[in-house]
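Here you get one chain, nothing else, as structure tokens; it is the form predicted alone.
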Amino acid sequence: MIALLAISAFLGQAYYTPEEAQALFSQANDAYYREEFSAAIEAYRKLIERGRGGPDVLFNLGTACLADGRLGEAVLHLERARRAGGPSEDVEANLAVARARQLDQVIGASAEEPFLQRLAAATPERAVSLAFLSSWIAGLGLLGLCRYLRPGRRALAAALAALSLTAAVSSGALVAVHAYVSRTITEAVVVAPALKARELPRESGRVSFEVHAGLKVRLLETAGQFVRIRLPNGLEGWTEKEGVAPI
């Protein structure tokens, strides 16, 4: 399923107008319709090269690489697309098809993330942010505005703004959990076809284990062109930086 995006999602961007980038995510839409899905792809990259990775983009270029058998874009940019606040349904169904056709079916994976970590994924980072900064404003005006009004409104007021200032600490704290979660765990998926994970960051370092397309993996640390994953069941290794795309 591709999704739709309104024209006034492109207002203010800075390389197409309005009209030229609504031209362009038609034609997109076009090419997937007809089965071109490179020509779909092609198009919906230029449209994030001018700063235009919406979600509804980001969805229709996984949906696009799925449908054309590039796994392993096709689970990054749908990663990306439900980070974003894409349509989540339709983001869950084409990850569950994507993980089907994965090689790599690990044994012993966790059953689901951390709460943390699935906290994050479940609250949209610019509404939460958006919620704490209108809920911190609407409680300190409704507080600042108690000293005009009369003792019957005032209290109303009062409680008006204690609410407010309730939902701005719930939404600060979801705001920190966001912050603490994007500095420290940074997940990845794969995109080479196939990927050698080795006991030591250097090509002479013994084989561990292969993992291949569309598998999504947690990054540790970088030594030159080697970075050291972690696997869903923990398993780690080190492989080629290149192989492996950032969520």
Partner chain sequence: MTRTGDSALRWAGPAAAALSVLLSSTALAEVELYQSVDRNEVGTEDTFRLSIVVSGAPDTAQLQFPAPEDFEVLSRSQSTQMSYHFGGGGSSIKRVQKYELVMRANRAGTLTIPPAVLTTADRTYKTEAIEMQVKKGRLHTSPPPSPRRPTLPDPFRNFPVPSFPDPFGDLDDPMGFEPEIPRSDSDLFLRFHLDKEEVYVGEQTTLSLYIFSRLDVSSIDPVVMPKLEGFWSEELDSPSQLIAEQKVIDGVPYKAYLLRRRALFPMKPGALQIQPAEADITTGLMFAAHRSHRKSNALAVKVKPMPPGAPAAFSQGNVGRWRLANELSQTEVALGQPITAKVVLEGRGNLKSVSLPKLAAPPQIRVYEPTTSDKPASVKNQLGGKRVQEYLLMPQQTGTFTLPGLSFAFFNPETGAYEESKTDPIQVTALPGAGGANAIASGGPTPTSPDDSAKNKLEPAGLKPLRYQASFAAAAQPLWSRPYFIPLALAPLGLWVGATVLAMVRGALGREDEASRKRKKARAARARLAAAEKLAQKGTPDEFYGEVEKALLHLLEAKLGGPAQGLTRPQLDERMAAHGVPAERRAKVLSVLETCEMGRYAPGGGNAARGRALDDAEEAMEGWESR
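The block above covers the form predicted alone; next, return the form predicted in complex with the partner chain.
We keep it simple here and write out only the one chain, dropping partners and molecules.
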């Protein structure tokens, strides 16, 4: 009870210092272990709303949602945790538990995501971007230096410049992949318990199929209150925008 009151006191604040954020995080964890999942979920959400999110908070929020039976939200937050912090063992394990509880079985879906998506998921965006910038600047700088060096030292500088520029090209390609995936592929998770996918973006449209909470889909386009989704096996339909949440 005292813990709940403490959580309530924290929830009212508009800004959290790092210490307050850590205290609220710990209290939310305690609430989780007392099986007061709703209190834990609310606290994690507040941390995210106040800019104190991150992969750890997202992972705990997803896990609490999963324990509380909120399958759609659980998959959403665990996917966000994976995107924010990269793949990790605990995120993958809990995502596997969530997928096992899913109602939908997508028949004919390829076991793996497309190559570019896998490549983007496997390479940390920040590291790739930093690698590109540093190798690119270093390569061009060394190339410029060659003009002012004596012939004996010029060869070494040119070799280093070639090495840096090669690294810049490959890391630049990875940055381009990240940009492409981010700009063109919007993934989302079905958060509504059940969602009808229609042939046309209107209420009277014929229902093609129905999807349920926790299913990962791709958002293709938006029309009013409807959004066109694509399942991993290529099945497409229009559904209510509120029923899906982008990762």
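Positions refer to the first chain, counted from 1. Note that the structure is a prediction, hence the values are computed from the model and not measured.
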_Are G69 and F132 part of the same rigid unit, between these two forms?_
no
